[in-house]
Amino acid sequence: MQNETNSEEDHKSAPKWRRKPESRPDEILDGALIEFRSRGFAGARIEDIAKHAGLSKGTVYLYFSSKEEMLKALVRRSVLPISEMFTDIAGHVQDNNKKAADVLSQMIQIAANKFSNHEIGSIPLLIIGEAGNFPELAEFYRQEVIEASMKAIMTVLMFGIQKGEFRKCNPKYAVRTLMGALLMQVIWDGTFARDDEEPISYEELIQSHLDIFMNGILLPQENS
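Using the sequence just given, produce the structure of the chain by itself, in the form predicted together with another copy of the chain.
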């Protein structure tokens, strides 16, 4: 991640070389995530967070004005890729001639992929633990991640029902059936999984889950 150093001396113009790397705030957030998750927000010590980034306590205040600001930045950082992904996919549903079931499968698989990344999957767990202290943050996450995701999924569900591909169902509840297993896996990994055991395979879980869900929601059809 180093920029080309001042091998080419340029005194006045060009990108200024700084010891402060661009990635510094990100590195601090990485440490913050680790500490927030393992000690809780109140229990996490700034000094420990700094240590993860190879800095001393005071230095993190050059990048974040407070502990709370770190938490907010952490959540913000995790949110963008998710909502983008979903609205993007949903926008293409009606255009192509894919089956709704395939679109749905694809969405869940992509989501599973995202959330299997610790940096993204840990955030909902953090919010669950801190929602009482930071209700605005929980509300933000609800809107930007959960409701955006639900909306995208419900769109496809309704589309599938409309087409006669899916049985009639209430998408408001069906979406919870669909997302629940994924959430459960995220929580399992971040809370209950032990080091000494074979981890649950996201891939197999999602495959099994989609198999049951699709079988449960598809209308029996002669052929297509």
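In place of the form predicted together with another copy of the chain, output the structure of the form predicted on its own.
Left out here are the partners and the other molecules; the chain alone remains.
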């Protein structure tokens, strides 16, 4: 165990050019995110990304053919796992005794916890900001993340309606209402927040939003 710890510490402290090739993609993506956030996607330069990773520009191209591929890889690394968790949770919604409301709350709290990390939250902002110039990136994000996430949430909503827990509603509209507060907060933090104002707690925001949403969608329970 001691040897493993020492090995990990040696890896972290070693010059980047001496590190194993398998660590390079993540180091490149870390550098790409720094440049995308500070200069914007269009303004970021491959040579500056390479500097963050301690690599040459040519070496970066061995791993990623373009900035577009880097941004897609950032989505797959940081945001796609959230969608995959949603899909897994929705796939088992009928296999347990949980209420649909509790499952929905779990899903939204997972998303809020992840997107409260500004590095993760900045990724959808990058997609939104570049959608006009790079519509293929917006379509990629929709296919890889949004559609799967919305399908998973709608599955839980429809399950709640079928079980008589939720009142009848249009799940396509309800899912947008449910996710709207979180998306708005991500946009607020990345665009409108001021340095002199106290940051809003994601946890408190989501609890407030869930309270309002659930009181609107839940049917009165006779035995509750």
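Numbering follows the first chain given and starts at 1. We call the rigid core the largest set of C-alpha positions that still match within 1.5 Å between the two forms. All values reported here derive from a predicted model rather than from experimental measurement.
- With the core held fixed, residue 103 shows a CA shift below 2 Å between these two forms.
- With the core superposed, residue 199 shows a C-alpha displacement below 2 Å between these two forms.
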